[in-house]
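Consider the single chain below, provided in structure tokens and representing the form predicted on its own.
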Amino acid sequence: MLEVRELAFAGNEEGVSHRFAQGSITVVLGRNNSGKTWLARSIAGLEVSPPGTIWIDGQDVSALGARERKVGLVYQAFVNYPTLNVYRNIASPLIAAKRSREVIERTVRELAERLQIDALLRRFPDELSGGQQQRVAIARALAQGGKVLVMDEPLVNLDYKLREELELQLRDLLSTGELVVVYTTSDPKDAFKLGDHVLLLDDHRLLQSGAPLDVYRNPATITTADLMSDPGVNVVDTDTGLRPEHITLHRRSASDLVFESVLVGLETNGSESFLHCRWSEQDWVVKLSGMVDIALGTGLQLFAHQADVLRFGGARGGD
């Protein structure tokens, strides 16, 4: 089990408290800045003496090196020994702990099956895509051995496609009943396709925590409801908003709420469409299923259900 106690940074007086469930997958959502890095830093020992603690296990880690944490860390760029040849990079901490030959062996053969990289065992990190290299990178991170994976981003440097197959195998990738998995992302998707909860972070500071579902149906302020959401949350007000997919152009009750909007730009890819409308001199989106064509500048009806409706400290909305 890994837990953070009062975890303080850039002068913020209420620190991040959390705990980590074993056998599972925290993702830590935040925008830039918002201190995912910082947080993955701090669990793996690479941050110098932060303000509070962290405990591993019911031990109090926080004045060990990142070494003696025994705490895997992928980072964003593909890391790994461009001299090694796959197996030897992923065998390296084996070797700097002084395992026995047989272990390294057994070891290293199991990651790579596991990661669908044992066909690739004998070729250099130059001769490997991109998702191939984070698979040893990840390999590398749990032939540690700890109990503990920070992934800092780990796919935001692959393409489109690499970074889908990854993700669709990540969970199982990572499937184990002891492994603590902490996953950082801008991305709230990731939160949905791998997290078994979610953290939400936004200027060092916690905003509210929990299952990804739960999280999304229930935000407790506006901000939290806008990580989760791609595109962001429609702002009526500092109080109310409304998330893009929960907007039609048709009325399905008597009761929706009407907004008067002007198209401003539209986007498609395919299989979703997303309309920019200006309402009430603000920006909003409106995200379809298919493909819309509609000219810029067209007038339009904006609907949306009272009950698809955030509200935040009692606010009301509407036009």
Given for the second form:
Amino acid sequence: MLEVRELAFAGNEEGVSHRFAQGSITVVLGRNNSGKTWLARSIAGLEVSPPGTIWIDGQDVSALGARERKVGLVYQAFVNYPTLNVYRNIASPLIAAKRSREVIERTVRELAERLQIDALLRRFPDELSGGQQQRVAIARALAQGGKVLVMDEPLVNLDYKLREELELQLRDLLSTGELVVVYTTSDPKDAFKLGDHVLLLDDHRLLQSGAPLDVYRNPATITTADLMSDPGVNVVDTDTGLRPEHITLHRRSASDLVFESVLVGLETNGSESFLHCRWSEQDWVVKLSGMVDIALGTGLQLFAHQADVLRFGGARGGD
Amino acid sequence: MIKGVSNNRAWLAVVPVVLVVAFSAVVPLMTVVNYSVQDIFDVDTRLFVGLDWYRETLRDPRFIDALLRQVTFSATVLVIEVPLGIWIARALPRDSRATSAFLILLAIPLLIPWNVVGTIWQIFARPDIGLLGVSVAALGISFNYTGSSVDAWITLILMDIWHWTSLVALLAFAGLASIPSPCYQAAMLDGASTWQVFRYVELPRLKSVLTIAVLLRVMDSLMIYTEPFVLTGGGPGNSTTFLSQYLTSMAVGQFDLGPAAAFSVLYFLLIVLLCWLFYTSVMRSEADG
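Starting from the form predicted on its own above, please write out the structure of the form predicted in complex with the partner chain.
Starting with the chain above, the whole complex follows.
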């Protein structure tokens, strides 16, 4: 189990505290510069003594250096040893720890099989695709034998198709029961796909945490609602909002709210359409399935269920 | 049949380049090749001698000695300067204000004219007034680079290290600076030792700059002329006479144009051959992984 207590970024009074459950994947969600990488590096021991403490298995590791913490770290860039083949890349932490030949052999084969790179053991990193290189990096991080694996936006550099494929597999690969996985991303979809928990960060502060669906349903503030929404949340007034996917063009029940708006922009990708509407000085986005053919400048009546309206200022979602 | 008239006019575009290369490289080189197969008495009296001068040069014990000295010198400075340069580059602070100060300090020896470098060391190592010479003498060691060939060699090698290690260090530093920090962090998390970080993280990514550094040092050290000329004048005896100096004494001192030309061609081929051997071996090992 991993726990951070009052981990504060330089200049921040309020620190981040969170308990990362064993055998779970926690997705740390935030925009650029929100502190995702800072949190990842702090857990791995790469930040120079931030205030606050970090506990692994009930032991305070804050004073330990990165070498002693046994936290695996996977980067956005594909980091491997270019002159070593895949086998030796994965084996490198074991060799450094002076494990016996049998243990190394067994661990490497096991990890390679789990990450589906067992056919590539004799190859060199530059002979692999980006996805395969990242699998090698993950296997190497796991080979350290630590109980914490931190992944800092590991799939950002992969092309779209490969990212989808690896994302689907990651959940199975990483749920071994004893591993604590911290996965940072700026894409709310990752939280739903991978996360048992989601941790929302902004300005190096913890905004809200909880199960992804709970946070989605009960966002504490407009910022958290916005972070968990793609495209962002439509503002009704200072403490109410509406998600783009909850707005329709036709009335579904008598109690529906009605908004008179004007269509100012239209995007579509075939399966989904995004209507940019102007309602009372606000720019709204409406997400509809399928293609939409409406001329710009048309007045639109937008409908939403009362129950779908997000009310902020409520209590924070539970863990 | 396709008419090629319009195509041929394109050759006009390359004429300037061909002319410049011809006058700057091909013509002088061919002149030397021409001299090397003739015995020249004066402008109108010359005799074709074939490869005689080449045979004579290769049998000349003074040429062989100069060649051996040359290879020993180049190998010695290379073996010292490359590891030392890498060591300095690794020891330099990165991303701090001191970095640029160190880089400027490092660059100073490279900015000094070569004959000035020779003069500096000529004075620096003098046993009567030079700082180095006097200091060594004060330790009770007899040191005289004009009298002892060992001392002359030590002085020359020290001078070359002082002069050229910076080049290797600067190139290696540039190479190190381009290594992304995650590579270092990942190695640290893996528990890699300092040696392993150097061997598996840094060295593979330094390979191309080091290839350039070694190539430059091989070429330059094989052509060394000015500094030993100023420092020792090739002495004592002939103990620091390298190929270029022997060649000059032959061509300019004794006006043996034929043998000197043959010597020049051999000298040129030697440098090309050594550089080619080095480069292909590096490239081959790259292909092997």
